[in-house]
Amino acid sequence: MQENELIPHLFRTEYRKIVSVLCKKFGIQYMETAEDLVSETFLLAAETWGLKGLPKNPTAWLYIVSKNKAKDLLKHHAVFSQKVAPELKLNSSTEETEIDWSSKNINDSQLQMMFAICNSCITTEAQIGLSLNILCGFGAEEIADAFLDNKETIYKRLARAKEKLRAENVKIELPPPAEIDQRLETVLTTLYLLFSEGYYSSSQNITLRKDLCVEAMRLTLMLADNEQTSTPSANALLSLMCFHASRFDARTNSNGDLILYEEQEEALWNQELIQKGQYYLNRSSSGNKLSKYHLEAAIAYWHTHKADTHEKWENILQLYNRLLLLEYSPMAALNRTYALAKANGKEQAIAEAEKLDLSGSHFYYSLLADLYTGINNDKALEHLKAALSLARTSTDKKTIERTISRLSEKKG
């Protein structure tokens, strides 16, 4: 890997680890100090490596420089010597100021930071933003691009969230065993939303953001690999992500255009990820609590069967029925009507879909268009035009325009 590629790569993979370890060491009130310190380390790397060439072990170099910068702060900055050191019971002893860079402490620190960031004292948007910023190494501009916000808004949101965490004196630690399940719900919701944003991005120019999905999967895997946080719900969420990720390469073409499920090439589905999805779904079957992640993972599992059988769609329909009883959402209700059409026919599905009356959603009109196609093509075209007027992303618009063109040709 060339130097101009290595530093951005290391920033994405190591920044979060170093910041998490330093925050755990000093406390969340010094999060911004830790971020500044690590950013300075990477700036120094860019300058030094450009002049002297790459060190033998670039990653170790970053850790050593970060450690030395942290020690320097402990020695020379009054805010550390007067406030942090007494709290940490530090003195000038090198041994006591040593920073633990062991792989176990790095993983533990990231996991504990995840719980600190996903705290109900800050908004869901702030939790996702901080997760991307601190735990994934995303800059404010990248986060702004992902969520169609401007950079200044993201800066302010992150700053307010950090200030709130400091004010609440949130600890960077795993909750007590009795509280794990309750606190984990917020963490899982954040990771679910992060993956969802990547799977169907609201960005104007891209539908699938694999980078967001990969980061959500990496963080969820950390939960599943830790004995204290490897709950059935965490495993079910990871299973769901694996099943969806298995079809990434088939979801878009070389131009980035969306490929609908029925038109996807099964040969492009990643069988290794499908097997991992099955593995984590099996692991999620312990205990007696059924979460929405279990049901959505099971639905995603059936979507890894390309064959258009009645058994497949009947199973998906029943799973949606249970999901809506457990946690109703308009999108799940909309998706259920598609399964209903496959299992029981379009006429019954049309009647159910029109009851939903989700007139502000282009997905709603796209579904109605699909249901009316072959029954009343004029009405299908009307719905497609309504969907086009509501679509926000260029990819959605192109997909709808292609469908309109095909249906118009069929009519002609």
Second form
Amino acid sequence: MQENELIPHLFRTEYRKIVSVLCKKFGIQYMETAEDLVSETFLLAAETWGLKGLPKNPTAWLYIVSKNKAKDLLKHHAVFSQKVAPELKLNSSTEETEIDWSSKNINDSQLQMMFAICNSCITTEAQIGLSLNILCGFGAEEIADAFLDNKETIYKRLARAKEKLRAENVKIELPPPAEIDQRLETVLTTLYLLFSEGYYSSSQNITLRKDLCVEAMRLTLMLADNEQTSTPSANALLSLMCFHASRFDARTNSNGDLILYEEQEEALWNQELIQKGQYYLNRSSSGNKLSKYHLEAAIAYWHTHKADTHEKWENILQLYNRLLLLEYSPMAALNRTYALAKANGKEQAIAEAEKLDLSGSHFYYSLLADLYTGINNDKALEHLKAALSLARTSTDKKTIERTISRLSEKKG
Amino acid sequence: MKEFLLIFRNASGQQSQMSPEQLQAMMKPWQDWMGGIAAQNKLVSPGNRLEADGRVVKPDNVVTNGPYVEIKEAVGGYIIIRAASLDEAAAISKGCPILTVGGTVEVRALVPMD
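I have the form predicted on its own already, so could you send the form predicted in complex with its partner chain?
Time for the whole complex; same chain goes first.
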């Protein structure tokens, strides 16, 4: 790896580890102190490595320097040492501050940090933002890019969330076994939304969007790899992510335009991720709780079969029926109606689509247009125009415009 | 929006004689119908199916077995939906698969608890 790529790379992989380990050691009150300290460490690395050359083990260098910085802080801040040292069961500020850099502690600290951040005392947006910030090493600017929000808003949101976690004195630890399932639900929701943000977001920055998905998968994998947190739901969520991610390269062209599922090149689907998805889907099929992640993973599994068989669409329809019984969402309602058309025919699907009260969404009109295509192309065109007037992002508009011109050609 | 209880009545005792394939074929219209209500965000509770066997408890320690002498058709299940009016709830009920096998749907508005 080139030297100028090394520091950004290490920042991505090590920042979260060092911050998590330090926070675990000193408590969540010092989250911002820990972040500052790690940022300073990286700044120092950028300065000295350029002048003196790379250390033999850059990662160990970062650990040692950040540890020394933490020690200095302990020494120099009288308040810190008097108030915190007793809590840490340190006899005096001169005692050697040992920090455990074993891979087990690094891993455990990050897992525990995940539970600390995904705490229902802060809003879901704040949980996602903080996860990106602390657990993925994203700066406020990158987070703002991903959310199409301005940097100041994100900055304030993060600061408020950290303040709240501190005020609530949230512990950095795994919940007791009896509470794991319930607390894990909040964590899984955050990771699910983080992944969706990357997969469906309207941001044009494809690299950034892919990064969000990869980070969400990495964090979910940590849950699936840990005995205490590897619940059926966590495995189902990871399976779902693998299936979706397998189409990442097939669903956009080189201009960043969205390629619809029917038009995707199957050869571009990532087989390795599809197999991983199947692996985690199998692992998720224990216990007696069927989560929405199970249903969505099973739907995604059927989508890895390109061929339009009756079996495929009947299964997808029934999975959507069950998903909707569990939890209503407009997207599930629209997708269910599409599956209904494939399984039971367009006529029934049109009748049911007309009953959906979703006239504010361009997806709704795109669905109606699709159902009417071949039955009443004038109506289909009308719906496409309605969809176009509601679409907000240029990607969506382009996709709809392409469909309009194709349908117009057919008519002409 | 008000909530309505839909009560399904049918001559009891049919289901037990069905093969798994027949049962599956019978379930699909129900799953599709309820999925359609849920897709409109109008399903409050998927309710339950009821076993055919039952007891009727009357005053003075009188307990009788089902099937029931007072009503020709036994209650086979129920769901709760959301609708703007009794008429809309009845319109939704017109799609209920029980109607295709000679059953009926009784539609009743729930009285909200104070």
